[in-house]
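What follows is one chain in structure tokens, specifically the form predicted alone.
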Amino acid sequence: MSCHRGALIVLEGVDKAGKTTQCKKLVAALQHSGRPAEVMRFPDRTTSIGLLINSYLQKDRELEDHAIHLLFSANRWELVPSMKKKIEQGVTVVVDRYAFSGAAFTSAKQGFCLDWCKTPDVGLPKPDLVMFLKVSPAEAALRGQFGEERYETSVFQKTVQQRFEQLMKDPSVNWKVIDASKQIQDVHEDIIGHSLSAITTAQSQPIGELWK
């Protein structure tokens, strides 16, 4: 056991923004650091909740979309024990994907409010660091694979950055921006500072609940 936990650190931004890309090279630079690193992945699709969000974002499956929301919240929830396991035993938990996407995701629909959008997931754990990828979505539809899923529109992505732009306002979140249309290796180094920080800072901090 580590005497230190390790740090939640997220990794968010618009679909192919580089997050996942970013994701595996953080913590492949952690671990050749010596500090003990895991990625997890939201939507998990690998759950029995996770396969049915797969099939909906695959557009095999209709979902009425409170449900569908319901639905991420509840795949983040059912992975809070293993997070906090890791996290308590030293282990700094990279996350593609969290809580702000599924507010940003689902508000960016006709009818929804950020408001309700966040209820499901209060008391999630707090990350200690929150990274926006930022690039423009018309950027990011130029990068492979755009459109295979069913979000991928560069309309529907437009909105959901407004949104997350919302959600960064929110002072009780460490956000940091980080200009994603940079070089692959720079972006990767702006990040790595940023969480190097967090990690430190994170040691001698209890874990937060995410909104409360």
Ligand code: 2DT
Given for the second form:
Amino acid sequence: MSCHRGALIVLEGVDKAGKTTQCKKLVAALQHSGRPAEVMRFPDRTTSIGLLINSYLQKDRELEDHAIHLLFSANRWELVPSMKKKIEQGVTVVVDRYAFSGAAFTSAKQGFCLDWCKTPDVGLPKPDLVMFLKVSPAEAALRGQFGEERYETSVFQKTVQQRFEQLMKDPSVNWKVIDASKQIQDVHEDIIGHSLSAITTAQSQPIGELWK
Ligand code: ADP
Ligand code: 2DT
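Output block for the form predicted in complex with the named molecule, input the form predicted alone:
To see the whole picture, the full complex is given below, headed by that same chain.
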């Protein structure tokens, strides 16, 4: 077991920004260099709460907007013990979407303010680094059609992008904006650079609490 804790690294961004591609490449590169690393993603559709979320996203089930928001948050909280255990054991956990997606997506709906949306996630393990993969809607469109799931429309994604911009003004979170319109390998190199310095800094710090 390593004597240093691992880092909690989050990738955020709108649909098709390249989050999943880059999470996989980051974990592979860290492992290749001898640093223990694992990927997690939210929503985690494999738990019983995740199955409910999955049926909502696939439009098989309707859920009231506040209720689904709280389920997304509960899906993070239920995985906190295993996430913390990995980090304490020295594993760097790379997460595909986190509480920022939770707040950005729900607050893009009518009648929701960002502060209410953040509240259920207050106190989650605080990421040591959050990289926002930035692509224009036009560039994202070149990467393929929107799918059939809920939220996959260009109008909604534009509002989500604006909510992310608001969240990124918060200096209590270590945000880095990544130009995700570059080639996959160039984006990866930017991400690795930020990640290695976050891993080094995290080693000597306790895990923080988000938005507290
Ligand atoms: P996300 O998880 O953000 O929705 P993905 O990683 O699934 O995005 O990528 C969406 C699509 O775009 C995939 O077909 C992927 O191969 C492609 N893609 C990812 N990054 C880039 C890039 N930098 N340039 C061009 N295409 C990309
Ligand atoms: P994926 O396509 O990445 O599986 O995302 N979402 C996600 C929310 O509305 N709230 C949340 O807390 C999270 C983590 C973003 C599935 C969709 O779920 C949205 C897209």
